[in-house]
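Heads up, the chain below is alone and in the form predicted alone; it's given as structure tokens.
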Amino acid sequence: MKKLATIFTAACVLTAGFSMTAAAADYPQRPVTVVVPWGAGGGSDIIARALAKPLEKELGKPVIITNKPGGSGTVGTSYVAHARPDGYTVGLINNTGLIHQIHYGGLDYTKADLDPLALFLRVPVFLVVNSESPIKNVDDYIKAAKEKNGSLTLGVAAVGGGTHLPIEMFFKAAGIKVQPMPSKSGGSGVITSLVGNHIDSAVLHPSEVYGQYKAGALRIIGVLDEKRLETYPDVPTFKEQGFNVTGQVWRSFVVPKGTPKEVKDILVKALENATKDATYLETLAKLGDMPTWMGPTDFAKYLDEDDAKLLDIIKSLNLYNKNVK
């Protein structure tokens, strides 16, 4: 009986293996769902829909965009993590869902539950003040922060959010403290407060500041990037101003852990080609996002490095496991 049971178990394992291999060889056979863990009309949603058509062309099957917002991106990310690992559920996830919220605790998934496919774009982070502010550069900002002894206000979409954590790396390097002021209406609320001189400064994305910056209402102190942005050539980096600090919100594609390598290889190739589409790149330019590409190996390495860097900041702000009851 034991021998028969062993033979039966081995046969099941082999059958499952052959079935998975066969499925991978014929992939895709039906529509592929891309899960966006944010609401319709937001940056991630716009990008996903701009990519859907070129991705359909590459895969030869329909691509369905599904929005699953909630929990600062964790609802949709959890859905992907627990989906069947067959390549038909792909997540468009940013660092909030893959790093920040995991360290805040209270989730039913970890980074290990997802396989990275690619990091495909970066969203730069600006430190901004009202154009009437006496603060004109990083040195002025540091001086003002020290003079106010921790009471200099910083508008953020959310404490511990995608734009907040990168700028905290600069604050740590500069040895200053500021007072984060979260907005219930996200970046648009921060802009309103800054233009109205209700806060001293803010951390924002290029697409959020563009209109008011061009109108002369806002001054950008610096960008947390390796080099100046083509669309903002007059804005210096923090590195140019003496602080070797970079940081951004990034967006990536992931699949459930255990997705067959053959399927992942097909997806990676299709995604890389789709991100070269001219119409998609025009959409990115309008948003102020920066196209980039890291395949599975490079992205996995970068993810671990960024995780370690941000974990240090999260702990210093006493946000680690803040959602654990």
Contents of the next structure:
Amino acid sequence: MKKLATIFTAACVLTAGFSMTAAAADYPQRPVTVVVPWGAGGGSDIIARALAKPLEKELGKPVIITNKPGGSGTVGTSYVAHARPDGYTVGLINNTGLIHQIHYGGLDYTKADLDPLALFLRVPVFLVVNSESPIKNVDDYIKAAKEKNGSLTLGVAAVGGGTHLPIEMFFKAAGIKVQPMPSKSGGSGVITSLVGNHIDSAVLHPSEVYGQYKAGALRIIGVLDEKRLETYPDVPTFKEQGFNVTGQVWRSFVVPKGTPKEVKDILVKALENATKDATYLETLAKLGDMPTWMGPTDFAKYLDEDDAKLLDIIKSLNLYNKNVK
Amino acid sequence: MESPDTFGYVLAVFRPECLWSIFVGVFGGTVIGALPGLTATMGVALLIPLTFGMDPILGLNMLIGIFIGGIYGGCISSILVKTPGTPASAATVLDGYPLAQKGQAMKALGMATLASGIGGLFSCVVLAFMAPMLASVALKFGPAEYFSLAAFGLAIIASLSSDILKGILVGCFGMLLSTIGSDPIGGVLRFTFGATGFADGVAFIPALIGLFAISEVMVQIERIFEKNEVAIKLSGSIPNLKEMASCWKTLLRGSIIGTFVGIVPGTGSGTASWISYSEAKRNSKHPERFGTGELEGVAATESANNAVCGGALVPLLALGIPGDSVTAVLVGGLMIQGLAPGPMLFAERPDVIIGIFTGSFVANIFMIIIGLAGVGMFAQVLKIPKRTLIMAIVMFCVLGSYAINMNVTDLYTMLVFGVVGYFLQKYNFSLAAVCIALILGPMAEENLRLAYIANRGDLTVFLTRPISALFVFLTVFSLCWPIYREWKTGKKIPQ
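Given the form predicted alone above, I would also like to look at the protein as it appears in the form predicted together with its partner chain.
In what comes next, the whole complex appears, and the chain from above leads the way.
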């Protein structure tokens, strides 16, 4: 009996060894799972599902989308960080899971537990007011904030979230204080409050404001981007209005730390080609998201830069958790 | 809507391929709804990629079919096995399950189907004829209004508890549980004890499944060991015209409550069915029968939760603002079709708007047909021997609780709530109170604090804003009404 157990164990070890080498050589052998740390039907999820088809074509194996929502993207990110590093678990993670939440503490992973593959998408951020508001541009906004002495309200999907931090960089630069008003229902809750005049201003993504903006219910004060957006040519950047502040939510692909280099190379190549798919790009355009591409090296560098930039603002907002390991 | 093309747009829905996709949607939705843990939200979200390449009328109507079927389907498992398939039908457990245990499953299921249909059709009529007018109501709700609405909902706990003190105690217990997870204002984690899985708080659906289904399984196992099994004899049929007619007030009230709650963003079918249930009980001539298998209780909850569907589509289509979690997902479905939901959609794409109005009508008719055809079949579940049935229920509960977020923490949540629910039942505490507190606790907390921040600590805002004041008045009224009635009739109301 004991002998049998030994043979069995040896067999298991051997198989495991084989599958390790096999994984690197002719990856992929079985379906690849893409973990989306947000609920089905959300922005990340729609992107993932639109990308699944072209990615399947590239990899030659089925791509399975798994939603692991919760904790502002941290539940799913933690899952990826602890998954087996064999290339069969890929995370579609945005900056809140890779940067923001880590500094707020209480998590069981850090940035170092994940290997960056590619940054492939940027979601611009707008500062928006109700069209009945007397605020017409950045200068008006600063004046109004100073007059109200900290009580000018700003709708945000979540305090310390992906839209909130970039705009706080502007507030810091302008030397103003604004009262954030979060909403449990995220962006859709914020826009309801803004159109209903329950808040003075809000930070929102293009897909969230599109319908109401077209109907003339909202005025966009500025976009936190380098250049004006193609779909919103009339909206000036903050830079044009005298404040060199940019920031956006970005989405990226990561794998667990320790994934073999050959596997990562195959994945990066497949992702690069898949993100050029015409149907996928059409979906992006409809959502108002902007395609972009940064490979592993550029992305790793950018991640550190963005982290430093955001950490600065997180500390000044007193959101930084000193107990972070 | 007087466009000469209106008729053509309506007819476009009656193409065979369109009717077929609505039928598939409703049927699939009903199955998804009946399985615990699989909700209408999930069904719609998972099928959105399928509609990428579809004609917008076909694709969107299929999604709306899933929505309507999903909310309805939840009542089937609520009535038969005390497992709410979706949060919308948790209140249906109260009277639906006792009815089924008395052998009246056909009657309960029939009433649930017809009430869902009536509520759904009522809200569709409102949607088609008054959407742009009513949509503005959605914008009137700020933090003050939401808090007062939540307070009104929480007051229901009093009317549902046989012992007021126990009701308040268990309600507070539920509210405390709802504070687990990230703080709604600052995002700081509270009471998670370092478990990432609790970052979003106690997962509501696994908690619900534990509270109702797992605790009931324990009760049944106890009976088996005590050799105290009760065999159910199926009798009766779907409700006749007279029985339906006797409930007309409740059905109408439920439909109105559901439509209204649906229009207010951020609430949902769970809230609507509890409010409707409590109103039906308060207005009933024999409130003591509620909770023991009163057909009117089923009529109240099911008419309300399906009326939410049409109601939630009002702000979605007219303003681009989702009324509940399902319509929030539907926004994605619309965007993918290149249709930005919002005020301009009515002017730019009347074909889509009218197509959706007509489609939701047709979906409700299909729901009634599928429901009535299936009633006899569904009821057969009760013929399965208890021991086998219990195992199947536990299996579905575990699968469903995991499927909702793919999070193992949720399974522990389900188990713990099962044990808690068992003891609460044993000592006569109301499970409904915990459920209501879990739904409305977070809404009350978030909005109380937001109102406080926005008004710099001035709390008179709850009385100076008219809609908020109305709900404050209704809250006080609903709390005082039983006392008044007791005093007037000179006798104690048996609860």
